[in-house]
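Coming up is one lone chain in C-alpha cells, specifically the form predicted alone.
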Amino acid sequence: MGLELYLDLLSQPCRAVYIFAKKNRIPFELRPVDLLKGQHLSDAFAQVNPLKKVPALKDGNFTLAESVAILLYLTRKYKVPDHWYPQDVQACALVDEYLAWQHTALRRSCLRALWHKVMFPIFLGEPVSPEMLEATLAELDVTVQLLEDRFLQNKTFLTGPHISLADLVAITELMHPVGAGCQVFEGRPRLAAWRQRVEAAVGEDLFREAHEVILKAKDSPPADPTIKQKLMPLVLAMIQ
C-alpha cells in the first residue's frame, strides 16, 4: 500500500497538505474524514491517528498526524522543489518561525471567527451573542494585520521571493474566514497582492479545488442530534 492521506477539505491544515502534495504531484491516495458526521471519532480512524484529527498520513505501516510534520515529511521524503522548506539554514528558520507563531495566533482566529460566525448558528443551532462575535472578529483583524506587518511586510511571500510552506499554510487559514463571509483582504492591498501571487503560484484550479468545501460553508445542513452531541464538547475545547 503506497502513501494515504485522511483529509476533509473543510478543514485548513487539510487543504494546505492536500494542496501540497498536489501542487508536487506527490502520488497519493484519498481517504476521506467527514468531520461534521463525526467520523475522526471512529474507532476505525483511531487505528489510523488515536488523537482522532485530520490531516493524518499514512506510509505502508508508519503513521503520522499533525499537519506540519507531515508537510515536512513529504518535503523530506518527495524532494520537492527548494523554495517550499529551504535548505539554506535562516531562510529555513524563518518558515519554522511562521509554522510556530501561527499555530496560537491565525489559526485561533480564522477557526473561532468560522464557528461563531456560521458554524455554531447554522451547523449546530447554537446562538453567538453579538458581543462575541464582534469581540471574535476584533481579534481576528488584530491577528491579521500582525500576519501582513510583521511577516509579510513589503515581500513577495512571507519569508522571501519565493512561495515556501509558510506561505500555504497561511492561506488555506485565511480562506476560513473568507467561507464565513469575513472580508479580511479588503481594505489590505498588500495581502490581497499577496494572496493573488500564492494563487498563481500553486494553480488557480487547484486553489479552487481546495477551497470549494469551505466556501460553501454557509450551507450546511444542522447537525444531527446525536452528532452534535458528540462534537460540541470538541467545538468548544478547540476553539477556547
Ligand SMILES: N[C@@H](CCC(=O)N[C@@H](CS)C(=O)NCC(=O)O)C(=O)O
Second form
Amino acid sequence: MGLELYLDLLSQPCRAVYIFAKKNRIPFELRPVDLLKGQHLSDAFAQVNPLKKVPALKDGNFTLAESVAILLYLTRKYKVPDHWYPQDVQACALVDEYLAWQHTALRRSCLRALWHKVMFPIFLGEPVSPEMLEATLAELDVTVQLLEDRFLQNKTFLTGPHISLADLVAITELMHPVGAGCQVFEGRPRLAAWRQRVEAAVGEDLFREAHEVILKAKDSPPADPTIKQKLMPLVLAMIQ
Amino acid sequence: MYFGIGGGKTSCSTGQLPSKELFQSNKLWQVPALKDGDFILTESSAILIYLSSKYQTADHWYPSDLWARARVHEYLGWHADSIRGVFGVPLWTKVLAPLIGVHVPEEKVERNRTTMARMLQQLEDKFLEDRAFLTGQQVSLADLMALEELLQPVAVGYDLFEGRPRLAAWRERVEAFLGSDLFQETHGPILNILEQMVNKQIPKPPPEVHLFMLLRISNIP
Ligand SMILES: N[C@@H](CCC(=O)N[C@@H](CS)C(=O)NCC(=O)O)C(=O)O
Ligand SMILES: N[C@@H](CCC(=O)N[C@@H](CS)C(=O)NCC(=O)O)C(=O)O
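If the one shown is the form predicted alone, what is the structure of the form predicted in complex with the named molecule?
Let's see the whole complex now, leading with the same chain.
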C-alpha cells in the first residue's frame, strides 16, 4: 500500500496537508474521516492514530499523526521545491518558529471562532452567551493582528519572499473564521493582499476545492442526539 | 444552556471575561529568546532545531533519518497542544496567581489535575510505549521538551511520577543522560520555587505585568 492520508477537509490542518500533497503532485489515497459523524472515534481509525485526531498518515507500515510532522515528512520524502521548507538554516528556523507559534495562537482563536459562532448554535443546538462570543471574537482579532504585525510585517509571505509551509498552515487556519462569517481580512489590506498571493501560489481551483466544506459549515444540519452526545465532551476538550 | 470553556465560565476569580485590553497586553509579552547576530528567534522547539542544525550536534537529538525525525516532529506537535499550557498551570495556580492576589477556583485546579493525568497516560501509551525514550531508543529534543514541562508541576509539589514506574524510569534515563551537574544547574531555580515563595523571595511583579498575568490566569480552562 502506498501513501494514505486520513483527512476531513472541515479540519484546518487537514486542508493544509491536502493542498500541500495535491500542489506537489504527491500521489496518495484519500481516506475520508467524517468528524461530524464521529468516524475518528472508530477502532479502525485508532489503529492509524491512537490519538484519534486528523490528519493522520499511513505509508506502508509507518503511521504518523500531527499535521506539522506530516507536512515535514512529505517535504523530506518527496523532495518538493525548497521554498516550502528551506535548506538554509535561518530561513528554515523562521518556518519552524511560525509552525510552533500557531499551535496555541492562531489555531486556538480560529477554532473557537468557528465553534462559538457557528458549530455550537447550528450543529449542536447550544447557544453561546453573547459575552463568550464577544471574548472569542476579540481574541481572534488580536491574534490576527499579531499574525500581521509580528509575522507578515511588510514581507511578501510570512517567512520571506516565497511561499512556505507557514503560509499554507496560516491561510487554512484563517479560512475557519471566514467560514464562520467573520470578516478577518476587512480593514487589513496587507493581510488581504497576502491572501491573494497565497491563493495564486497554490492555484485558485485547488484552493477553492479544499475550502468548499468549511465555507458551507454554516449550512450544517443539526447533529442527531447520539452523535451530539458522543462529540460533546470532545468538542469541549478541544476548544478549552 | 450556555457553554463556556469546559462547560463552565471563562472567568477567573474576578468573574469577568477577559477584555480586549487584556488580550492586547499579551503582545507585549513577546520576548526574543535567541539572538544570533541580527537573527532573532522565538519558540523553544524552533530554537532547539536551529541549534541542532547550526552546530551539528549529535544526530540523536534531531535525527536525520526520515522516520526518526518524523517521530520527533509528531511529538513536538502533540506537545504543543497537550503538554504546553496544561503542565504550566500548577505554577500559575500555586505561585504566580497568589503573587498578585488572585485565587484560582478549586474547580479549575481539579480540572487541570484531571487533564494532566489524561495527558500523562497518552504520553506513556502513545509515545513512550516500551521504548527507552519518547521517540526511540535514543534521547532526542522530544525528551528535553517533555521533561522541562513535566518538572514544572513537580516543582510546586505535584508528584506526577508516582504510580507511573515507566515514566519515572524514563525521567531517570533522561536525567542520567544529561548528567546531574547540568541538570541541577538548569533546574535548581525552578525546583526551589516553593521554598522561595514561602520565604517571600520572589519579587512582586510590576503593575504593567499584571494585565498579562490576569489574561493567562483567565485562560486556565
Ligand atoms: N495538533 C494536531 C491537531 C489535530 C486536531 O486537533 N484535529 C482535530 C480536527 S482539526 C480533530 O481531529 N479533532 C477530533 C477530536 O479532538 O476529537 C495537528 O496539527 O494535527
Ligand atoms: N453580527 C455579525 C458579527 C460579525 C462579526 O463580529 N465579525 C467579526 C468576527 S466573527 C469580525 O469580522 N471582526 C472584525 C475582525 O475580525 O477584523 C454577524 O453575526 O455576522
